[in-house]
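Only one chain comes next, encoded as structure tokens, the form predicted alone.
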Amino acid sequence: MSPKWLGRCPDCGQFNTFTEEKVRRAEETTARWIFSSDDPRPLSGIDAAGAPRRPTGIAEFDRVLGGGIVAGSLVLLGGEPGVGKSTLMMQAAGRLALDGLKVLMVSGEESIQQVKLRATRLNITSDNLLILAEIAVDQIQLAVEKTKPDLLIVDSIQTLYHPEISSAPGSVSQVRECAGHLMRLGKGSNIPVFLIGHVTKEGAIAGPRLLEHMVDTVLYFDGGQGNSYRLVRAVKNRFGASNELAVFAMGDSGLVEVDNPSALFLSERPEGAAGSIVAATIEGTRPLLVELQALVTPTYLSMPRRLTSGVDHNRAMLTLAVLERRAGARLDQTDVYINIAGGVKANEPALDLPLALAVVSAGSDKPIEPDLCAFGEIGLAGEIRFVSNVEDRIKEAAKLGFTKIIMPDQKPPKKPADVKLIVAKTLQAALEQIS
């Protein structure tokens, strides 16, 4: 904080980070932040059943939302430009409008004619879907009070401005104040609000970090260039499980749900290739099978190269260290490359065991049986440790035709009759199964 503008912040050393904020009187600030006039009530006297979730009609989208839209909730959907954020929200708005709900979609980036073109491409026509091209939050509030919608969608939060803030749209002050204004509007009127946001080059949602703390749910829309499918991941959800994953395929008529993403990610798995194994992971509450690949080649560098994609790099390095120390693998003269096929990112301890098996398979140039799946955490002593959701992982593997599963030595779950569970207490015992 400084009484005057500074080009460089004396604390963090960054340039152009100071923003001007208008100082308001205490009574004026307090009045603007009140969105409920109810008196304090005992917890036992509050009825939460009166606000059930409202499904959007898109099952994958409902999954990451925790089962549907909660009245008065504030949801932030972030992603790179062109990934499909506006398309997804338009499709959800169209489904809800057909169900009789009044939806107000505010566009700060496109004209109403451009929004109409997108709706036409997606075959969306409904009188319950209202379009407004506006960037002033006070005008948006007037439109909400006039139309009284059941759902408000704002595209995007970085284009809005508050007339009492002198900085330009997209600045830290404007984004924070506009988001706070819409939060008070939604919770005061019990209207769910969806905010679409852009991401920075680092992949984080643009604007102040406070923005993610203000909202109830944060969804990240991801889709690599050249891939036809899109991933929506919940990184925060006050009304459901975080880290849920939804998978869509981008087509000519919009986004299409992928009911079985495990089959999608394994559809191009090579046959008889060394270093390839299927890992049973958990994303939120959803079991997901992914192909984990490893490549081990002789190195010509003084320091061997270690590259990873889709897995946590530090955890992968720990697994390689355990392989060398506890299993006798010689990796000091080799480069090791690790990848999860399909552009999927998974970060859980159960990837340790399949990662180790894939590296040993690649180093020995011996393929792993195609019907074998694995999961388990590896400790620094070389033991294979307990993981959660074992039964869900086994059911998903059996559904896709895997008949052998290497897993930790823990309480045997219910399993299909045609699946063989291979229990391994140590990493050495697990490696013997693929040798």
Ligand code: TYD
Second form
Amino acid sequence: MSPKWLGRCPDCGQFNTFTEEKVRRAEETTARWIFSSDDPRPLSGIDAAGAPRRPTGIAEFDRVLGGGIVAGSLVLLGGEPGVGKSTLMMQAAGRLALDGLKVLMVSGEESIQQVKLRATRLNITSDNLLILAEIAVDQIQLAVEKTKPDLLIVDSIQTLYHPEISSAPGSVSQVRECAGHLMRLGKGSNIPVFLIGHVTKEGAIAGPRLLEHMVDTVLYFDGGQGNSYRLVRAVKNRFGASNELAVFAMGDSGLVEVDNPSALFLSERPEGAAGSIVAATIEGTRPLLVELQALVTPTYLSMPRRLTSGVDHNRAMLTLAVLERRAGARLDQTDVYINIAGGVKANEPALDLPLALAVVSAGSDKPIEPDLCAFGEIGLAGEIRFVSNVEDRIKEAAKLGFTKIIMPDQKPPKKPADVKLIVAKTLQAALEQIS
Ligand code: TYD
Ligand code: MG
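Could I have the structure of this protein in the form predicted together with this ligand, to go alongside the form predicted alone above?
Let us now look at the entire complex, which starts with that chain.
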């Protein structure tokens, strides 16, 4: 911030990044939050049922929302262009409109004809679904006041502009101010608001990221690289578990829910390949089986290469160090590549053990039995540590036909009949199981 214009920003060193922002007087900016204008009230006298949830009817979407749409909530749906954000919102809007809810969809990117074309493709039509092509946030407010919708969808936040701010739509101040305006509008009238935001491949600067702290729920849409699978992940949720995951497939008439994502992620698993193992992970509250792959090759570099994709790089490096120091693996003359198949990302300590097993299998060129799966955190002393949701992991593995599970010493009281649980207290003990 600077009281006068500067050619070069003293913070980031870039030229021409300074934009003028009018400072508004205090009484203009103090938001009158209707929902907080009462006197303080005793906690015991507050009725929590005042914020009921409304399921959209799309079960996977409801899952990431934490059970449905909460009245007055502000949700950000981010993702790269073309991943399917408008499609998902249109499908949700269509379902809710069928249930008799009035939905106002504001499009700042597409004409109403384009929106209609998409709706036709998705087989959606309803008198309850109102479309407005508009980018001025005060006009949107007028439309909301006039039509009194049960749900407001804005596509996208980057196209909106606030007439009192001189910078262009999509700039930091516009995005922040417009989102703030819609938040007050939504909270004040108890209308849930969905904001669609574009994230570019580089991770977007003036994009949705700066809204994350402001909104109640942040959902990110991820496209499976080169395939039709779409993952929606809750990275923040004031009304439910974060890290919750929804899996869809993009078809000819919209997004279709994938009921059994584990089976999907394992469907292309190679048979008898060394370095491949199935890991039982938890995403939010959902167990998910993923295929971890490792490749170990002789290195031509003085600093051997370590490449990871889909897993947490630092955790993977820790696991490699423990493998060398506690289990006698020799990796100093080898490059190590680690990947989760299908473009899935998983970031969980329970991936340590399967990752170590995959690397050893790759290094020794010995395939791991196809019906074996694993989970467990590895400590620096080489001990296998407890993880959460053990029963769910085991159940999911059993469901998909795995018969052996290498795991920490935390057998649950009950287990599926046809699964053998192999407890390993140390990395050494676990490695003996696959040698
Ligand atoms: P869209 O929802 O417009 O993406 P976003 O709003 O995130 O930019 O959808 C983009 C892609 O999805 C587009 O390339 C066309 C494709 N698509 C389908 O494959 N099937 C469909 O039924 C629809 C509506 C879109
Ligand atoms: Mg769109």
